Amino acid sequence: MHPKAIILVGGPSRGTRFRPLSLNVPKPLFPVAGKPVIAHHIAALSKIEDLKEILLIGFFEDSVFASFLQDAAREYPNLHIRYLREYQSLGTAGGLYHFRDEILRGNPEQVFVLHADVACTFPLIAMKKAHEGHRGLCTILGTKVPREAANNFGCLVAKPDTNEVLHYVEKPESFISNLISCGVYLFDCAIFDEIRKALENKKGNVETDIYGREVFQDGNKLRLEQDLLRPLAQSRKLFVYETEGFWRQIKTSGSAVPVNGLYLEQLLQTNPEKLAKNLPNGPEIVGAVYIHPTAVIDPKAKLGPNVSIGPNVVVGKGTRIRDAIILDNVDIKQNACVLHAIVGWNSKIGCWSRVEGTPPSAHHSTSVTKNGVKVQSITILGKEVGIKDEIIIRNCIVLPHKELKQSCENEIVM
């Protein structure tokens, strides 16, 4: 019997936090480290043992992601990965029950579920073993984060000894845990029986189908976080794996950043050949850079560290790039300086222009506002953004087709 893997991706009436990139393309295809978001979490789970299959399920239009799923076939040829769509939004449980057909299809044994807005060294199969060494229904991939965000996540108290967790509360008014839900889960099959008792004691916001499948009326959701771990953890079935490695969530546009280095960071770690290298005709190169073999990059810049360079872009003399996303078809010109920034699609930044952010001062942090204030220190350019020569751009959202041709620091442009 063969495990299966869900990727639950949303749809489009999510990801407003992550305009104005999310504008152009769908946050779970947004490329980080040279690779859509949803491509790393399908290399981890290529390297399970048995498993043949992974599905998609999300309410965007099937067209979104044609494209990808010929590429990964092409990449994976031995798992069948497919995208199931929505009718509307059903909630992350929801969507799993109503589909829970063709994820029981070839009775796999177990299921993991993956949430499509996390960045992780996904553990997955440590976190296999350590589930069959219980009799829990779910293993939930946990990480510790600083007291002060773990508030805006699903919080854990679970015995140190066995790993049973006893708590579940997602993002409690006061402190709980610093122990947090990943949003990576590995399921037995029998988790269908508790989404339907979940399912019952919302009965009065369903109804059925000519076909006696329930189905769920507008507004009403069937919640894998609210309505399903914490039963699981009152009836003493659900256990937890702490991960030891990176975790972060993809929340708001500025979050691609830092999770871009993770990746890129592990990458040299693990495939060094797949980054850019220092030689004697090329740009100097510094920690972890990732160049698309199209881009043209001038031997007197200076690029790194964490740095991804898409298709297309092109890189003028004396420039220097650290730890941002250039995104397709870029042209930077000479002496330009462009840091913690993401530059979007076809946008022009000119001679001795600065498009520069900040590091991100709290760890997690998911809020662009505060108090009607911008807070996020990533500078974000949209699609086809113009930068005229000797222009400062700092700590600001620029959204696409703009031309800026003065100075400005903390706006969102509008």
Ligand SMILES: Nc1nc2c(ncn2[C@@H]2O[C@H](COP(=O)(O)OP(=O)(O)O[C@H]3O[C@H](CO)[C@@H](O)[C@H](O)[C@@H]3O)[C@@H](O)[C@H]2O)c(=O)[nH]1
Given for the second form:
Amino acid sequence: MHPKAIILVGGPSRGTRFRPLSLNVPKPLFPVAGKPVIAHHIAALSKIEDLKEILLIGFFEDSVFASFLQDAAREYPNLHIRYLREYQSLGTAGGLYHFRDEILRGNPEQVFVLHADVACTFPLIAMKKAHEGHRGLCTILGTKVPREAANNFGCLVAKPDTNEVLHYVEKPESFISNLISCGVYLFDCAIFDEIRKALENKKGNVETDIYGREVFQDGNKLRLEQDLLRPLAQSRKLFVYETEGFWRQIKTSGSAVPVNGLYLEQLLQTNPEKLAKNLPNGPEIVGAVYIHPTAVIDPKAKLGPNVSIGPNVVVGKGTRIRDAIILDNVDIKQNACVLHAIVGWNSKIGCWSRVEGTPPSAHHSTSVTKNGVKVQSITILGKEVGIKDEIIIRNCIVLPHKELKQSCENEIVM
Ligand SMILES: Nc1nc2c(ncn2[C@@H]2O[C@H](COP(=O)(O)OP(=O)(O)O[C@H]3O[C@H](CO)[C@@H](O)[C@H](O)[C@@H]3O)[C@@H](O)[C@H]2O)c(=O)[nH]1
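Swap state to the form predicted in complex with the named molecule from the form predicted on its own:
Following is the full complex, with the preceding chain placed first.
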């Protein structure tokens, strides 16, 4: 079977919970475990036999993905990876329909569709095998989450013996099931007939664009979940493959820290040579730590577990860093401490200062504030933030270009 793949990358207006980091980089390109979020998707897709083409579909400017695509072409010379831009947000299935000719060119039999804002072990080969063993049009990757988190997701009720999905309900108001959709699907190409049916059901909302193609009136998006998966479940054409590996959503900027940890742990099992090691004249490394080759780390620093250090970072003597992502060109002076935090590009942290958050209490929390109060516990410093010597920044989100001379706690510093 010859498949293609699509990554739904969304667009600029959707990154609000990812601020302040999305002010400088679109969420799909934010680095976790040393590479952009969607590079993990591509790495998993590259292992699928006969998969030659990956299409990123979204509504960012074309230039946003240009250098990422160049790097990806160098790393995967056998894959053809392109960006297709929606002229506006068309919804999670609208882009698939709009670009159907591109997707179906070369007559693929199957299409993987991956949300950009998820992190997981992407068991795509196992999903494909499961898909080929049933009569459905779609196999959806599922995972179990705690009962109280389930209604933030698409919920599935499936027959335990056949994995046939009996009900699909998108973000239900009351509890239905703790088996949820991971935002990773494998479709037979016959799905485009079902998309057409979904479209016909929305008929009054369709108009024709200047090229004579059908498009949706503003505000009437074609939604993969409600418009396609729900009817597929009703007609018994949807099956679930439950993952045994980890799965997380990347919604808030703080969620990048646990995701970083999960990908680093995975690397420790699969490619430990890509991670930092304890060397006689090097810093002390605890657990899984990624250090970019251009970073300079003092041998008396202690890093890890769950730390990624970006290009050209300088880390001083006596510094302690754990559960943190340190982005490009950051300068951390001696005896500083960075815990449960993300430090934005070009920021400076003074001597003996502490930049610290608290570990997230729930694994699947999707919001930064609740009832107007900040709940995200990871501390985030935006781009070019300066922290003077000997101060403490605890549980804060600091917007770009701020100079902090005093300690602060539980604040969004604007
Ligand atoms: N190209 C494109 N992409 C889009 C659009 N709208 C959303 N996306 C992308 O589609 C993915 C899903 O985004 P949301 O629409 O924000 O949905 P969600 O709240 O994340 O919920 C979805 O994902 C969950 C798993 O993470 C599912 O559990 C849930 O059922 C649903 O599919 C993201 O990667 C987002 O960038 C669009 O108009 N166009």
